[in-house]
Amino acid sequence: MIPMETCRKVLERATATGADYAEIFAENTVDHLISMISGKVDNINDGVTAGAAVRVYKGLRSVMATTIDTSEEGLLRCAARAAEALGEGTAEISFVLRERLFGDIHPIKVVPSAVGNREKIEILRTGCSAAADYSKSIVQTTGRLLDVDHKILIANTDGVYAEDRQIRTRLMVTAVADTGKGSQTGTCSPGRRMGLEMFDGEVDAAAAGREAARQAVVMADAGYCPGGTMPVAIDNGFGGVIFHEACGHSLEATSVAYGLSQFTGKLGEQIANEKVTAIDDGTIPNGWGSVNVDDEGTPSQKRVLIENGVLKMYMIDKFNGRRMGMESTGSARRESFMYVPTSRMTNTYIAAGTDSNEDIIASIDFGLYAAQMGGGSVNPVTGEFNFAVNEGYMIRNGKICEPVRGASLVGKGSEIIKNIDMVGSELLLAQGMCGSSSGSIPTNVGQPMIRVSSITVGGR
């Protein structure tokens, strides 16, 4: 993308105020989406994103500066911004630029963009008409299909010199059913750090059409939840997203280096109950969230956070780091060259356990069985959370009984997973965006099923 020679000169302009540390991080991205309603193409989008960052440290104080010129001349002006920016000095430091090869565990068979519209329309139309002929309530029906083609390029004083291709795909589809108690609506949205070959094996579109359409109708007959404190089943997958939110950012340094962080200063402590094992895997092959090198050039790992209830490891960038005087852990991510690369999550979950999930369900006398989770906020600083149930069910004398509408879940994450006293054996990954301050990136959250003995349920 930026030769290598280039970048040389762009870093030497950069520190030439004294910087400690400078990196440049370029970007192309293509990312192709189509949309369909109740069966009939509603919208066909191409985007663009392209240009480059130039950022500089000086101990604690940094400095980034952006164009979409990426010429030698526009880049050199740009590093000028960011080195004017940072103060009066002259350089210090001297670095030798040499080619890293990261090595990529995510092979591409199809590459979207090299697919017409025709055969990706297709794949929509499967999952949508698969939706609408799973029952008559179902009212309406929508889908998108998008891919992603994120060419990257970092090189720093360190010494990197590096690039990665991220291809990704995600179809979502949304269904709305009507049986005249209120409309209700289901959604499933598989997505793979892979090409078009997803569909080939690995994600059926008909099912997933299918799974949106079965939600939609179980909740348009559901009654309402009863509020109150119980235990509560939460089921795999998407389940993981209480963790995701409600601890997984406080295990950012985003957070911890600035002490806003309910697990600052609690390394090596038991923060959750011990069946609890939480990880954070950049490494895993086609994962949703996963990438080869993070972008600020160091290669993605494999992080135990917390082994059965002791925390054992932060996610760090590099600018966090020198705040907490600890070294990356491959974890800066950023939307686009237009955000400040910081401390975030790749594909987390609560390792899988040894309970079975009859046990679970059978272990409530009277409770909530979470079998999809929604939307919700949380405070990273606090861990206070309020997330939806999706699609829920009352628990009875261990047994999973009417489906329920309407309940929300509401707690702090350095309470919940002190709770959380049964896991279950069948560990499954879902995929969302997760945004923050670097903007909204890929990320996978799951867990097999869990039992939290004791959270407070809205509802009626």
Given for the second form:
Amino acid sequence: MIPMETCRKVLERATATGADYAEIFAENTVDHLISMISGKVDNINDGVTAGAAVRVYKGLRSVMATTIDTSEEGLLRCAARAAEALGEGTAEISFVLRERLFGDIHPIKVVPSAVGNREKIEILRTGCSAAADYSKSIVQTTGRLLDVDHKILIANTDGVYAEDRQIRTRLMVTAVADTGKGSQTGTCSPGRRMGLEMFDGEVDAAAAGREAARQAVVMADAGYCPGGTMPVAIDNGFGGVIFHEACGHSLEATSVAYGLSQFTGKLGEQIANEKVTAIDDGTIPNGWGSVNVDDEGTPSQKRVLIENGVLKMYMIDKFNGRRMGMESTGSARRESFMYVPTSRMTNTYIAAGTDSNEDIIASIDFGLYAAQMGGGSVNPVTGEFNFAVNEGYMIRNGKICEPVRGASLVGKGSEIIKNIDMVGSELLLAQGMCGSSSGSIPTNVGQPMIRVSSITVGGR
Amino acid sequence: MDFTAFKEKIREEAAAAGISQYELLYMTNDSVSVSAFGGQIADFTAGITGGVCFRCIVDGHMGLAYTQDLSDSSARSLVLRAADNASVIESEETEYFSEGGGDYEDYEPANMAQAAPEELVNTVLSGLEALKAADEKVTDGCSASGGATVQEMYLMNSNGVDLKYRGSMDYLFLEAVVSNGTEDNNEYELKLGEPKDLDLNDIAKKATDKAVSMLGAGTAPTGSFPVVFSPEAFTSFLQVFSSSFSSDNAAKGLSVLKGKEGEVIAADIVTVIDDPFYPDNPARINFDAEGSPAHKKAVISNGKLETLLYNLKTAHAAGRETTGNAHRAGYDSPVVISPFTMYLVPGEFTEEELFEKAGNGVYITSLGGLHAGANQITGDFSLMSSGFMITDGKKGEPVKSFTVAGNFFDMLKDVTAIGSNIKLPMPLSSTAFASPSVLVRELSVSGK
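The structure above corresponds to the form predicted on its own; please give the structure of the form predicted together with its partner chain next.
Up next: the whole complex, starting with the chain shown before.
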């Protein structure tokens, strides 16, 4: 994208006022999103995000300047702006750029940007039609097919000169069902770091449509969930959002480095039930949240965050790592060059345990079975989190009973992970978009079925 | 190349492609932001970003493409991609571009002097010190940030519409982190204005007082109670459920307000206004994202749904005039329908009077998880809340980690009193919401 010699000149300009580190991040991203409603293509959003950011550090100070002019002159102006904002001084470091090769462990067969609209529309139509045809209770369907071709270049004064090309595809189907008790929705949104070959065996578009419709139909007949504190069984897949919100965000250097996380200073301590082992793995081939190299040029890694309840590792980027006196774990991510990168999750999940799903359900006299979770959020300072239960059922006397709508789960992360006292064996990952200070990025959540012995269920 | 040259290039490429109906939008953002932590500047960011979006109508269908790359080859690709995208649209609604020549109101755009970087740095550092001085429970975890931004937008189309917007604003954001030794809490306060005009101690005190007041909070009991929402909390509802007022969502069966225009949907004390010129919002503007004139309108008037919000497409389909509510989050986002500043008209009561009317209930000051716990189609919500008990007509002890549940549209009918204390909590967006405090007769609370 940008020749090595240009990068060298730009980094030299960026460090001219005494920075002890400088970095260029350049990108050219093509996003293509087709939206369908009632089985008809309604809208296409299609475009190019292209530009660069120059960052410089001096100690614990970071300055970033951005530009959409990626000519050599434009980049040099951008570097000068960053250098001048850092202060007055003279160059103190020297560096040699070397091209780094990161093996691409995410093979792409059908590059989406090379495929025309009509072929993509048929895939989307397959998903939406399957949802519409599922039941006569389905009153509306919406679907979106997203493909992203994200090319990035990172050059920094650690000598890194690296490129990556991140291609991702995702199908999102939503169905609305109404049986006279008020409409309810169901969604299914499979995605991978793959091209359109994702639909040749890995993901069945029609099955995604049927799953969205199934959830909507089940919930359309459901009454409201009662509120109160009770045990909850949370199923695998997107159920993993509980770890993502209750614990994951609080293990990011974004909050840990500033002493703003409930887990600051707890390395080596028992912070969770011993049944809990949690992993952040950016190296899963074709995984939705995978990267070959993070947005600071550090190779992606697989890291055990919590092992048998003991805190082993945080997720760390270079800048926050300075404040913590720790190395980057390859966790720096940003939505685009317009965002300052920070430490984020990739594919983050609770590892498989040894309990059976049957035993988990049978262990609950009165509680909630959360079959499908919705999104959530957390305040890392207090650890208070919440998320929605999209498909829930009451459990009575160890048996799954009637479906219930409108439930949400709230709690405090450091308490809830101690209450995860049963962990099933069937690990499943599910795709989401995670929002934080460095923008919206693709992440996988995941877990086997778990039991939370006690949690506040919001209902009515 | 610059935008003027790019615009000419687009004209040529559109003509060469046989496209006669098109629109070009150009947006740029020149911004500086600074944040401080631990007594020193941690982050400084500066830059000009922006891009251009080309939309065209081919056989009644709209296609679009956007880019940040203003080169010759990019102009050609932009036009061809938009036309290709238009050719596969299947929606039966016909699309329109503004004919122009409407009645654009005179107004005062936000025009704060863009703060110099040094001035921002000093303000942010002083803000951080003001937080430290505001209360003994304040910790080293506090942060302060500030920014200055100038936004420009040009909108032109093949019908001769040629509109320009320029607005600028400065802001300061203080986050107080407090501790009583056993638990931490954080709250923030945002204030717009040029650095020299800001009362830092006052902003710091507000953030700190909010954070300290929640320390030692218990959990609310489970049951049905009268609920008073603070302006911040009720604003969250307006924000989440404003999508129901979109005529596009109504037409697609994604809003319960479909077919309800002219009907009573709320208590008679409820009046909701949408105002593109709301004084406290610096993103004031006199045209919408399609170039139609923007104007103030009542959406709900004394409980009656006066109108949904329309753009050119949905207005034509309904055989009426647009309300000028086409909106784009950026050059890279499609046109949707949304309000400018939507607010609940204040009533006559102080918050204390609302507590008295509530008797025994819950005062909710903050709602969380809105993107997950609220169903925008049905109006159902079950949301994480924090606030205070109301005991014998008075604000009592703090409570958190409980949920409040109900249905937004049922709740509108159950509003029994409205405060006089209107506030616009997040004035950083062209779509913003304001509300006073609101007393609701009864809602479900789930806690201990």
